[in-house]
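Shown here is one chain on its own, the form predicted on its own, set out as structure tokens.
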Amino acid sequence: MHKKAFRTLPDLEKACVSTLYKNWRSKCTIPTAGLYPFQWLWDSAFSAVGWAYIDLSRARQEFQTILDCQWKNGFLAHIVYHDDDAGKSYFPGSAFQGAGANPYAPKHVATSGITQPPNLGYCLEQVFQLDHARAEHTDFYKNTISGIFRFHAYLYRDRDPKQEYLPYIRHNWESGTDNAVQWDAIWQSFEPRQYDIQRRDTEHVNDQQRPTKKDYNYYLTLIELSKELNFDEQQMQKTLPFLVQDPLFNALLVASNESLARLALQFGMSDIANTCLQWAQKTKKAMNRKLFDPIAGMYNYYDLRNEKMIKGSGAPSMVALTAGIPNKRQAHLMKKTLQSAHYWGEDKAYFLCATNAVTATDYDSKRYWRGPVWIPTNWLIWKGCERYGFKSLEKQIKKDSLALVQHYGLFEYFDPAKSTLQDPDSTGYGGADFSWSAALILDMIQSDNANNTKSRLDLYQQI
């Protein structure tokens, strides 16, 4: 797909809809065929936002299917293996994950033992705003709010050893930004086991666009260490070499707490609303106190195991805008950083928002989260700009996002350099016909239709 894949927005809109239908599997949406053949946690929530414009029953089903596989302790897994036969195209499968022996794990389906960024509450509110039949689905919303609340309670109970209200992640996959440059410092702190495995991802995608074999040694080591501890949270907390307070993860936790609070009030669930508001406020304060870097104009990461700060970089560090975490001064610093030559390039030669500074020595325009533009982080920052009234930046991020998918198609991620558009051999990266790209681009297109969306600014002011 090239030569400007979609010449008009209506053509692009139709492609978004057809992509979601193509990736629907009985009761959930897979990210894309072959490369990711199961249900992924934060992908599914993003997909629900797109389905809300097409088929609200499927939007609700995404959440129902996720919560049907919730662990007894509230944990939600990043992969649910609904159809293990599909695993021939994916590694690691459920057997390698080995999470089923944990006493809290569901017995009716296999899942992984790690999670993903907690965007469910935030995305549920997006669906609720579009649900014209919400009054007929009170039980669904109340049960879903309760399930997501249990997930948040698990994070604050089992992932916050110092009670800082900054839950940690214990695997880089839990960040959603699998091979981000931030993890390089942690990989230097321990020796991984060596694996001779048959990579399935590189059968679908050029290996220059994927994490390296060396990277995978670290990823699989963390899974095996967790398996040996039977995914016992207290033991993993004592033992695992990877414990990180991640700004994107915690920003989405704040955003989802706020959304749950607003939704809970709609259904008379005042105890949940009050608790979520307290969590949101305390995590906001903790992020600003511990993670904000006024010199860099973004939020950093904190390595709990080695007790040291890791510098933030790019779009993932900017998602705090979505949750209203920075004050006005901090938010303007973040805006200035995004619009600097480090991210926009000289003479605005790059599309926003790269996942690593384009001037950084470890910037890689092709390799997954080490440089490329991703639609989900763009969408979240776009929402954040709306929240802070950064109209010109909001408009630019939407314009850049649409330009990339119109030119290349609904790929997983994209080269930020505008110059690549002139190369007839250039392409989008990762999986094609990607669900979250389709769903969130559809929301961007529909955002101009005042009949489809309520003002988020009005909703934020209710807190």
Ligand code: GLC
Contents of the next structure:
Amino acid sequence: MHKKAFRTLPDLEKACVSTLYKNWRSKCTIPTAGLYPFQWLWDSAFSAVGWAYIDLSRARQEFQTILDCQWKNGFLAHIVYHDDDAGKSYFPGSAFQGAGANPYAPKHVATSGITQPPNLGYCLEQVFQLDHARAEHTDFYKNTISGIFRFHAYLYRDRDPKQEYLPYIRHNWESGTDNAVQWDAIWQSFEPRQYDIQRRDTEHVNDQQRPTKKDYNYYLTLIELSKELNFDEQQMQKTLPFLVQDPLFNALLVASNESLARLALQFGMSDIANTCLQWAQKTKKAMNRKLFDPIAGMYNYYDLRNEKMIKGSGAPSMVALTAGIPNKRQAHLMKKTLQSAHYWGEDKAYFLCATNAVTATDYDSKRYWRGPVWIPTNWLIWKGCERYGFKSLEKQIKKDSLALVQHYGLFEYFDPAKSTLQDPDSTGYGGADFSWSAALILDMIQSDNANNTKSRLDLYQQI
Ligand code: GLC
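Show the other one: the form predicted together with this ligand, since we just had the form predicted on its own.
Once more the chain from above appears, this time first in line as the rest of the complex follows.
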């Protein structure tokens, strides 16, 4: 039997706090040392949710740092290379990304030219709810709401060619689910260039747990094609071979629009509130019209370049629950799917929520987004279950998430099979001491302590 990484819940809770401290770098949290040494967009927002229990000034700073690097057209980059080291510690570094040539890019810092799922508004609201000093920080909240609003405006303006209110992603890394099985069909639609590069990720993590070399050829080709167009949105829209309406990305856009609307109202910013509400409603409708799959009981993807539907699978296709997108009937179908043998296994032999059906031929229990359980998607679906009143599923997802980190530690992702725990050599996968796992597990633990925040804060200050 695998030995538990944390014997008790308080041990786990303390580790969540110390992991966030460990990964803090003067003005933001990195995902984990070594593997991801810079600021990643959606990771940062999730980290802020954890910081809100520990040090609110860091939670606020996380957003501030992101917005200090916002492009003039509203775009937010997936990586900000603070303390750039010319690609020595991470590949692709800022030189390979080459986004600085775009006229909208900031001059004071290098960033990538692709974005990530828009979870900022949603996470900002979580922080706001815990911020007992929010009355003293109205300027911060107003500026942050405006900055995130500009990001959403960019998405609807520059990435929605048919005005469907379903902005596309133009690189698989923008999905946050880098090597998901959904991209396989797109890779068959174009020839990648060949790269013989020195990857840094496989120096830190077993290569069976990472995307393959062949996958990387596609990822880098997309970056280079974009770079050759100076990351000009119109040009990229015309020619890039990857343009996808992604259900996780759009679900978080809806959730963030709703959160921004509520926050904006608190600060008398009614124009922003009205626009965000309209966007949220229109994107919800579009997701239900175009992407919902009543047979599979989840949301699909749409390949805009090749005009083809791509089947959804697993956790990312379920995040629509978080944003209240499915109606009651649709939500029940989704719940049934998650609890079916395809995701839970016969006799509930798997931890929820795998990122691919465990019965699928392309299921891979180790390789990144092709099967493993990830804490951020679990956390979002857990919140979604709360929203729909799916009490037992909500409890189960929390129980499974806590069991995984308690056994393995605060890793990046996990083997869904419960039988793996019997193997004394089994471990969590990807990076260890992972910030978003720490932050969101802390929030799950704290959800039982809603009235206890103050005393917890005192506890954490002593760590
Ligand atoms: C991986 C994940 C991505 C995350 C990044 C940093 O690339 O797929 O979602 O943002 O690591 O943690």
